[in-house]
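Just one chain is shown here, as structure tokens, and it is the form predicted alone.
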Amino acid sequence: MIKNPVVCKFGGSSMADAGQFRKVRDIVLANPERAAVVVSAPGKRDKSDTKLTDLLYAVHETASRGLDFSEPFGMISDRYLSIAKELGLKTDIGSDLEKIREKILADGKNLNVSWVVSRGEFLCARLMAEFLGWDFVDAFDIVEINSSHRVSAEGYAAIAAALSKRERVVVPGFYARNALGELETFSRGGSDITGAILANALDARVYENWTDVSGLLMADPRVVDDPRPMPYVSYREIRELSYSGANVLHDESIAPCKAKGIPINIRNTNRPQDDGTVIGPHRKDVPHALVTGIAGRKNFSMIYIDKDMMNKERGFGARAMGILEGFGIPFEHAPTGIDSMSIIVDTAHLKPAQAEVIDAIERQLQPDKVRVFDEIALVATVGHGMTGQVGVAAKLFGALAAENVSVRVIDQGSSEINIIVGVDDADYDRAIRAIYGAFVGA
């Protein structure tokens, strides 16, 4: 393996069919520094198509109930066999598919869902390895994760040692080996994480994440017409934006690259000539707009607690959070006043236990008032350029007021790179367009 290689990850849309495989090969071979490739399972070929991973989940659900899974499995087989045939590959993918089918039949109700769905990436990597003429290396053999899906320093060293013996490799994404020696998948989109882990282990010069868009946009194009691209964004900014709803890159894939200052380049497989977006350390030499990006999510609830002299009562906030913890409910934000506290939670987490949560708050905290407000959206305005700038908040709230958008919650961290406002779900699109228009323009 060359020193400081370029590590590439190609998503499902990049692996959808034989034509996409050819694009990937052209991209990879165009730069001799590209020496490690991570692939996802084939994605949709068109809007009516089904992702291979979704078909594999269907296989697991059907087989684990003892039912006939031949229909979804047949669709999976046809996709891989057609890719292999069209590309003229000699890898006996048919034999691999038969071994998978036999294991599914043998395991029955004890079938490991992680193993089943990981076969999408496994088979795709096998085909791509032959198509490139590179070595196939199974992620299960080289990547070990702990209970938090993290790799230890020793684990990174082991990956580097294993790959140092290879010149160029293709590795399936989305899964690894846990501390018990079992196969375990990451959350959906987890091939991004695999690529970042390899980039860290190999001290990559850059981690290229190839997908179907030419980088990141300042806002959701479904909400804002033709939003501007983001040429450069810091690790901190993208973490804030990913958490707040921007979903081009898996947010857990940032940490392995950030640990070593490895830039992440989001690129478009269908437009390789585009520069895309670079994600890296906050750099003073990179010109920053006042606002880097705007993102948001809907369907939150706000638990509003009011109690006279709350600020004099030790441990009030800790007890409130302890109640949520007892019900397994994570919180998003908790803006407070002198005699009030608002706790923002995902509605889906709160609803199943809402009555019990409110009862516990009333019994343990004895508030003067407690209410739950639903259908709240959180909108985050992010940018290093906002730091220390006078009038940013005034401009933001002025834009919302001009559009008659009522603000229910305000939360700004001490870093000053993120202002979060809570608005009614119904005002979500108007809020984002208003903020974008104020800071970027129509």
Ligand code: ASP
Second form
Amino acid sequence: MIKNPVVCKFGGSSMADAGQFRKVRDIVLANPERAAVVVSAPGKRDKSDTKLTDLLYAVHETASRGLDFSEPFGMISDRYLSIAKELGLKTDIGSDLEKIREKILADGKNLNVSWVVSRGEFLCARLMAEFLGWDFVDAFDIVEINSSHRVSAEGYAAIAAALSKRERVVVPGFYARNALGELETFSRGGSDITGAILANALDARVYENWTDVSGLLMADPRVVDDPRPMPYVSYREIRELSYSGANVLHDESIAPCKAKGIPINIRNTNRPQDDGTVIGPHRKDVPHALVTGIAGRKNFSMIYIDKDMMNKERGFGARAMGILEGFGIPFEHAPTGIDSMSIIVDTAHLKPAQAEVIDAIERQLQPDKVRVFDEIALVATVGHGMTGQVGVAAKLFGALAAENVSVRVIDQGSSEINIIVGVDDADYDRAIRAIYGAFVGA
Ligand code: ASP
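Okay, that is the form predicted alone; can I get the form predicted in complex with aspartic acid (ASP) now?
Below is the whole assembly, all chains and molecules, this chain first.
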């Protein structure tokens, strides 16, 4: 393996059919530094199509109840066989499929769901390896994860050692070997994580994440017309922008790259000429636009707690948080006043237990008032460029006021790289457009 290779990960839409396989090969072979390729299972060919991974979940669901799984399994077989046939591949994918079918039948109720769904990536990588003429290396054999899906320093070294003897490799994404020696999948979209792990282990010059969009945009295109692309965004900023829900990249794939300062380049398999977005270390030496991006999400609830002399009561905040923790409810933000605190949580997390939560707050904290406000949207305006700049908040709130958007809560991280405002769900689109207009322009 060359030193500091480019590690590439291709997502499901990039592997959807033989035509996409050809695009991937052209991309990979266009740069000899691209020496390690991670693939997802074939995704949707069009809107009405089904992802291979979803079909495999259906197979597991049916087979583990002892029912006939031949329909989804047949669809899976057809997809792989047609890719292999169209590309003239010799890999005996038919007998691989047959072995998988037999194991599913034999395991019955004890079927390991991770193993079944991992076969999507496994078979796809086998085909891609032959198509490129590269070595197939099974992620199960080289990637060992702990219970929080992390790889230890020794684990990274073992991956590097295993791959050092190989020139060019194709590795299936989405799964690894856990500490018990079992196959375990990551959460959905987890091939991104496999790519990031390999990038770290191989000290990649860059981790290219190939998908079906030309990078990230400064705002949601469903809200803002034709938003500008984000050419560069720091690891920190991308975390702050995680409300965007754009889910182009699995959030757990950032840490392995961040640990070594490896840039992640989001690229478009269907438009390889586009530069895409680079996610990398914060660069102090280059000038930054004031705002890097604006993201948000609706459907939060705000638990407002009011109590005289709250600031003198030791452990009040901790107890309030402890109550939420007891119900397994994570919190997003908790802006406080001298005698009040607001805890913002995802409405979907709160609703099932709301009555009990309020009851516990009343009993344990004895507040003067506690109320829940629903239909709150959070909007995060993010950028290293805002740090230390005078007038940023004035500009932002001025823009909201001009649009008659009432601000329900404000939270600015002490890092000053974000300002988060809570507005009514109904004002969400207008708030984002107003902020975008003020900082980026029409
Ligand atoms: N195929 C898996 C999924 O659909 C993993 C991935 O695509 O990254 O979630």
